[in-house]
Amino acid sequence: MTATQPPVALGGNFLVSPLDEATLFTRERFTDDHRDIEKMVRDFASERVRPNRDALESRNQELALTLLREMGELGLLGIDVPEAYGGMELDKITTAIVAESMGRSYSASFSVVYSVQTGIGMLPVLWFGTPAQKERYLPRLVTGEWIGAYALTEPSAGSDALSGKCGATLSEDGRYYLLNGEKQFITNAAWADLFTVFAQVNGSQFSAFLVERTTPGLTVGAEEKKMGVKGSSTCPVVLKEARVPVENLLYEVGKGATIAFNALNLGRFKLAASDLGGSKAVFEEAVRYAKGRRQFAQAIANFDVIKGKVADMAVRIFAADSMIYRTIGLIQQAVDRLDPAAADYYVQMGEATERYAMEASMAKVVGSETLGMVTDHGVQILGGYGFIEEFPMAGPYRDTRIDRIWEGTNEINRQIVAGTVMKRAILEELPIRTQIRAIDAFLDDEPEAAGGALVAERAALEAGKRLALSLLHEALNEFGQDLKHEQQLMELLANMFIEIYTAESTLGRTALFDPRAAAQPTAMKVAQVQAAEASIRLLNLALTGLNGIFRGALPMAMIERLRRFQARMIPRTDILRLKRAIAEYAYAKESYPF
């Protein structure tokens, strides 16, 4: 970092600082190179993957691996890998663009195969491998010659992954580690040539090993019968005295948690980006159907309730897009400050990414729940046909359900979000206590007079930040550090923080639109709707949380404080009119319009 650069802000800083739009990254700031890669991947998804969806969903290994190797020929498996190992070593924004564009392929199964290959199947080697390990494995992985898999989960260790029982003991001659245990739900398992396996060395030192498929003692079990993503391979992996050479220890003994959490942080924002692409694809199918389906002598797209659903989908996708790329931009800005020539460059990259772990968790939650909501609305718009496999909603509806479970359940990710803010408040890593002390003075000031684009929405958002911090203050006063055990309250706080981050990202992105752009007036309407509905949700979440803290007996002083927040936050927005206009714009574009 040079002397002229300001320090990198910690994750969660958005709660105590106004948005700096100059540093906000959005898709409108893609470079020409970004847009070229986006077009290439979207073309590949539409021309090579989507037409083969039915075959891919039947778990056609030959076809899936052929397509994966075609992506390797295009350089798309090596986005994060240095040229020395056959990769392209592009930025994290490109990583997200590729994930989003593949999410539009309408084959969640193939997207999963690709995502594991380029993420948790490859990056642990890149980040933590020795030069010899990188030279042996990365060139094979970036071409698709070898398939990677990641063996962390166990039958009795899911969310609590570090409690795994799989063991590793050093052989008497010191040449091998002997691995014993079972791994569960391992993606790509039946097709994989290389497994990153986590095990406890000497019973308590959580570590990672690179285990080749031909290793004696490694057995892949039968395919799981899954609800969705049926075309990907998911199997248990059994290790019985599996002899792993000591040189295949990844990083250091006892450093498995560092490897696992770094992989999860990157995996979360990639999953969010993939879900974003999937949401846009499903939206377009729903709009196409609504415009073509006629009932009562007119297209169902004309019905007001359908316009409401289409607008809800558009608003939710726009907001998710805004906060996901904001998060990736924050990570990229932190990575840009590093010296790629440093011997520990990838360790530093992991630390830089960890600064925004809570934002990555928020992106994962919002991305997965957006796709879940969009597919649900899509099924409803198609009606009975939404329930039929030959139509384009039943598959995505099943496929997306797993996204709220893997890469850390959304419950776990919400605890990470709230726990991070709690930790930074207690340790004063962020000036949260200072901000809390200033809440009364904020409420005593006259609200800023509305005038100009989105001024009222921004003012309501700033009040919403204080409302969330006020709830955090009351919760800490009541429970202290034991607040972490009040999981319903922690989840409620996380929801408030997610609402704030998403609304601020949406407002900030909208402000960057070129006023001459055809989409700008509709983007403004989207921002107004999103901000208004976020304000309502924030007020309701705060009331629920305070009633929980005070056990339903709110003091009059607290009720009066809530009224003062309401005066600043209750929207004066004709949401229904705006939603009609948003839907009509989407109909005119005949696609996702932003």
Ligand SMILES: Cc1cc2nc3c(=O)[nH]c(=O)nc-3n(C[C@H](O)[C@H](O)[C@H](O)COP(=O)(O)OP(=O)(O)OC[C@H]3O[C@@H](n4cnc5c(N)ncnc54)[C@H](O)[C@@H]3O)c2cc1C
Contents of the next structure:
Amino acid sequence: MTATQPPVALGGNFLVSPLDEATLFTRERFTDDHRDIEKMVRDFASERVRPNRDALESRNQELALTLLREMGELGLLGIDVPEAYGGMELDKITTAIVAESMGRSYSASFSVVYSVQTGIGMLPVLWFGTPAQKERYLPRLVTGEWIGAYALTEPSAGSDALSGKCGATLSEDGRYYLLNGEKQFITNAAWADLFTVFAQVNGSQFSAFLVERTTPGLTVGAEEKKMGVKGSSTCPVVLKEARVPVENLLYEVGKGATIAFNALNLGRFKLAASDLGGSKAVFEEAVRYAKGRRQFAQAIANFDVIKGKVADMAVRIFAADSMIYRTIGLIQQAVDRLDPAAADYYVQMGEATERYAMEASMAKVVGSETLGMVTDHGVQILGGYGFIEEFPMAGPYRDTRIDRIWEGTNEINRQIVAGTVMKRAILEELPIRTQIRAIDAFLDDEPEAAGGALVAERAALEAGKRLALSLLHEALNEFGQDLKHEQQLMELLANMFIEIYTAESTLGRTALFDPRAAAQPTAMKVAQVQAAEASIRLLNLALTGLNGIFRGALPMAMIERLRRFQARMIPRTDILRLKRAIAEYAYAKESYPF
Ligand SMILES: Cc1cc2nc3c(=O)[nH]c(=O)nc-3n(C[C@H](O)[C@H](O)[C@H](O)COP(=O)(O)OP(=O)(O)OC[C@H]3O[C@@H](n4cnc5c(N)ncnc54)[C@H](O)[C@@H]3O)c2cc1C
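Next block: the form predicted together with the named molecule, after the form predicted alone:
Whole complex next, starting from this chain.
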């Protein structure tokens, strides 16, 4: 880090300071190299993967692995891997662009195979492996010659992953660890050559091991019959006195949690990016169908409620795009300050990513729920045909359901979001208490007279931040540290923080649009709708939360305070008219328009 660089802000900083647009990363700031890679991967997704969707969905191993190796030849399996091991080591933004572009492939199953290969199947070795481990495994993984898998979950240890019972004991001659236990729901398992397996050394030291498929004592169980992503392999892995050479311990005994959480942090933003790509692909199918399908002597696209749904999808996708790339930009800025020549470069990278673990959790929640909402609207727009397999909605609708469950369920991720803010407030890692003390003065100040583009929306958002912090303040007063056990309230706080981060990212991104760009006026409308609806949701969330804290007996002073927030936050926006205009713009473009 050079002396001139200001320190990297901690995750959650957005709650206590206004957005600095100079440092906001958005897709409009992609470099030419980013755009070239985006085009290459989108071409691969549309030319090689999408036409093969049906075959891939029938779990055609040969086809899936052939396509994976083609990606290897294009260098796409080694985006995060140094050249010394056959990779390209590009930035994290590129990692996200590739994930997003693969998300457009319309084969969630193949995206899953690819994601595990390049993510949790490979990164633990890259980050924590010894030079010998990296030399043995990375060149094989980046070509697709070997397939990687990640075995953390157990039948009795899902969300509580660190409680796994799988054990590892050193053999008497000290040459092997003997692994015993069962892993559950392991993606790529039937095809994998290398498993990163987590196990407790001596019953309590959670650790990770690189376990080759040919290891005596390792067996892969039967394929699960799944609701979606049916073309990917998901099996249990059984370890019975599996003899793993001591050289295959990954990192250090007892460091399994560090490895697991680092993989999850990166996995979360990649999943978010992939869901973003999926959302855009599904949006385009829905719009195409709505324009072609006629009922009551006109295209269903003309019906006002269909316009409303199309606009809802566009707004959600634009907002998700804004907050996901903002998050990746934050991580990239932190990584850029590291010295790649440092011996512990990847450990530092993990720590840098960890600073934004809360934002990565928010991105995972928003990405997965955006695709969930978009596929649901997509099915509805297709009507009965949305329910029929040969039309392009039933598959994505089923496939995306898992996204709210893996990489940490969305419940767990929301607890992480609220828990992080709570911790940073209590430990004063962020000036949250100072900000809370200044709320009365903020409310006493005359609100800025609205005028100018998105000025009212920004003012409402600043009030929304104070409203969320007010709720946090009341919750901490009532429950102290036990707030973490009030999970519904924590979830509600997380929802407020997510609303704020997303709305701010959307407003900030829109401000960066070139005023001459054709999409700019519609982007402004999207930002207006997003901000107005976020304001309404924030007010509702605060009302529910305060009633919970005061057990339904809201003091008059609190009601009065809420009114003062309302005065600043109630939107004066014709949301319905704006939505019509947004949908009509999307119809004219025939594609996702931003
Ligand atoms: C198709 C598929 C592929 C997978 N691939 C892999 C893989 O490659 N490697 C791997 O290791 N794992 C994998 N998993 C496992 C996946 O990550 C877990 O299913 C997930 O972490 C949830 O664990 P669980 O299923 O045991 O649910 P549980 O943890 O039992 O959760 C059940 C419900 O309880 C809620 N809950 C749990 N704990 C809390 C809490 N503290 N507070 C509030 N709510 C809570 C959850 O949010 C959820 O709603 C895969 C799963 C599937 C289905």
